[in-house]
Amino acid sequence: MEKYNLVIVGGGPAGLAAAISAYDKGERNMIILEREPKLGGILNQCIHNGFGLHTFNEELTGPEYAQRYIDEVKKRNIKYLLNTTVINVSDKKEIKALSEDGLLNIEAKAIILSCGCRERPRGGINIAGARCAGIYSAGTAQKLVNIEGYMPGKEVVILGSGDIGLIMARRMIFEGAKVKAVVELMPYSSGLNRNIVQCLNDFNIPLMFSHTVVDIKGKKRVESVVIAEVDERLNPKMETCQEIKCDTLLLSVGLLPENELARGASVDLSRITRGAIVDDQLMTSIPGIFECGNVLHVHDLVDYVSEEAKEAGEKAYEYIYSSKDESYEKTLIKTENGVRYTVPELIIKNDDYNPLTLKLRVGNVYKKVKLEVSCDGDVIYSRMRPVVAPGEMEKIDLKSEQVEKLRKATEIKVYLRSQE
């Protein structure tokens, strides 16, 4: 049994930032476990630019952004293992992993889960039709084009307007394919507005809201897809069906946090985010197990992932070396009137009144609303927002005096209030 103070599961942007943060606080006895043959996570296949504007005040590609953190990890001589898959994490903070050297048994004082997320597959959305070649998730297509050097197809339809799907629409155009349409089930996009402009509008690619794919035709390979408009209950209106000839269907229909390890450790999970329920220390329901990044909730920008992971590294360090043995009472944040969830979901009742950030997403597109936080009926935060949308994460930065009221409250609510 190997023993470490801190074990970080995942060597993507979240895991790297958390490790650097814990090291800078003073931790030396830690290790990063990464299942891929290289550090950097999903960023290694994201060769487009747009990363790092918040963190480095310059525009970087995904590999460039990852390399900045990889260099810092190596400069600090932080230990990491590649080609190492964690297969189990227990509630006693014991880890089993498979590496090139065989089975590893590791005991930790604290664990940070930064496992990222995966794409929802075709089986999760129940599209009728043959199981023919030419159907890929957008992320798989991205890896084929950017890493392996293969083209998935020449005539493409994309289902879902998530950021990966939008970016792949442009990427396929760059490689000579024709993108017939991007089809979105909802009446709004789940991606960033800047990606709609830069990846679709600039290339005259049609974006069809309130539509979905109802059938896939083809024997050995996709020959066409049938799309239809949906009603307000998202049921297809079959009388609106139209067939689009294509040889490839890319799916960009949502991301799911990789929380199998958390589930195995009996961590309480949110039914909305599918990530862990965490307090404002980013600690889960199991003391000493923390989560950050896309395994906790899906972020828009990797800059926000790194920011959150930095905090997780600091909190894990404080947990390891804390002399306090107190079980603080926690208050659940209630979300209402259009707010789907907040991270954190629990506020600890203690005397730490340092500034705190709440992150949240809304459930629809709302215009001219106030984003508010109330404690025991008193509004402690209110900000006018001309428009809020599900595709863009909102942040609430609370000052010390507001955090004090938050920690002392017995009822906390976060909600939208219309100004029309």
Contents of the next structure:
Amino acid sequence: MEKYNLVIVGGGPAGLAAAISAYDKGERNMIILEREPKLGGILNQCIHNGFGLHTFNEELTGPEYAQRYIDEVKKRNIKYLLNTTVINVSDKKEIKALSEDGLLNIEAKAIILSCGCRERPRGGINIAGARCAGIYSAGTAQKLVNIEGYMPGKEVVILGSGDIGLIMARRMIFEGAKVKAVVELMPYSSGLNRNIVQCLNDFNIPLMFSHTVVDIKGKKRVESVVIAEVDERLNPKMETCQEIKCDTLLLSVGLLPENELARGASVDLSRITRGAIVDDQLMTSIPGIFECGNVLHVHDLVDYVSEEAKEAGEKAYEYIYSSKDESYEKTLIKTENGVRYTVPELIIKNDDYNPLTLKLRVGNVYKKVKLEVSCDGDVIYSRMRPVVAPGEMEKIDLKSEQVEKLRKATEIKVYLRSQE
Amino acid sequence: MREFICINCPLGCQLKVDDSDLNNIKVTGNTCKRGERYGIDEVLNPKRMVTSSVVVLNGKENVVSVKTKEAIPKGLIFESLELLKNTKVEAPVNIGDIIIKNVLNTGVDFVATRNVERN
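Moving on from the form predicted on its own, kindly provide the form predicted together with the partner chain as a structure.
Then the entire complex follows, led off by the chain already shown.
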């Protein structure tokens, strides 16, 4: 059994930032386990620009952003293993991993799960129709084009207006394909506005809201898809069916945190984020197991992932070296009136009044609302938001005096208040 | 008055651009200086960064990702992509290596955005 103070599962943006911050705090006995042959995670295939404006104050592509962190990890001589897949994490913080040298058994004082998320597959949304070739998740198509150098098709329909779908619409056009439509079930996009502008509008690609794919036709290869408008309850109106000829259907229908390992370690998971339920130290229900990045909740910006992971690295370090065997009471944050979830979900009742950030998502598009936090009925935070949308994560930065109230409260609520 | 969504970063600020006087364009709704620049450019000369990939010879990977170092006029996007289709580079390639110099006389280069080792 190998022993480490800290094991980081996943060498993408979250894992790299967590490793660097734990090292900078003073930790030397740690390792990053990465299943791909390269560090950097999903950033390696995100060759578009728009990364790092917050962190580096310049606009980078995904691989460039990743390389900055990889260079920092290498500079510090932080140990990492590539081609190594963690297959089990126990609640005793024992890790089993498959590596090039066979099975590894590792014991850790603290574990940071930073294993990212997965795309929701066709089976996750139950599209009827043929099971022929030509149906890809948008991320798979992205990997084929940007890493392998293959084009997955020539005439494309995209279901879902998530960011990867939007980015891939432009990417396919750049490589000579035709993108006939982006079809979105909801009356709004879950992707960023900037991507609708520069990936669809720039190239006159129609974005059809409140539409979905009801049938896929084709024998060996996709020949067409049938789309229909949906009603308010999202049921297709069959009289609105239209057939679009295409050879490729890309699915960009959501990302799901990949929590098989956490589940195996009996970590409590949130039904809403599908990530772990964490306290304000980013610690899960199993002491010493932390989560950060997209495995915890799906982020819009890698910059925010890096920020969260930096904190996880610091908190894991503090956990490893804290002598106190402390178990504080925790207060569950209640979300109401349009707020779907917050991260963290639990606030520790201690006397650490350092500033704290709550991250959250709303369930619909709301205009002219106030985002508020109340403690035992007293509003401690209130900020006007001209518009909030499910596609854009909101942040609440709380100052020391607000954090003090938060930690002493027995009931904490986060909600939207309408100003209409 | 024209409205744009700034594309410089994922914040996507809603810009209002007063273009009644082209010599004195006023931008509001931006959170940073890049937003102001974008609002003015979008009226006078819309520009986009172009990101794509080119074929690599003798590399550990088949393609290397590239970008225009700065935004180029929107109308030149497809012509610039045509240049990339006819380009092959020899590994190794490093981030920042110039792949095509002075793309279509814009003064902007295509540079590599990924390291590809030699096979």
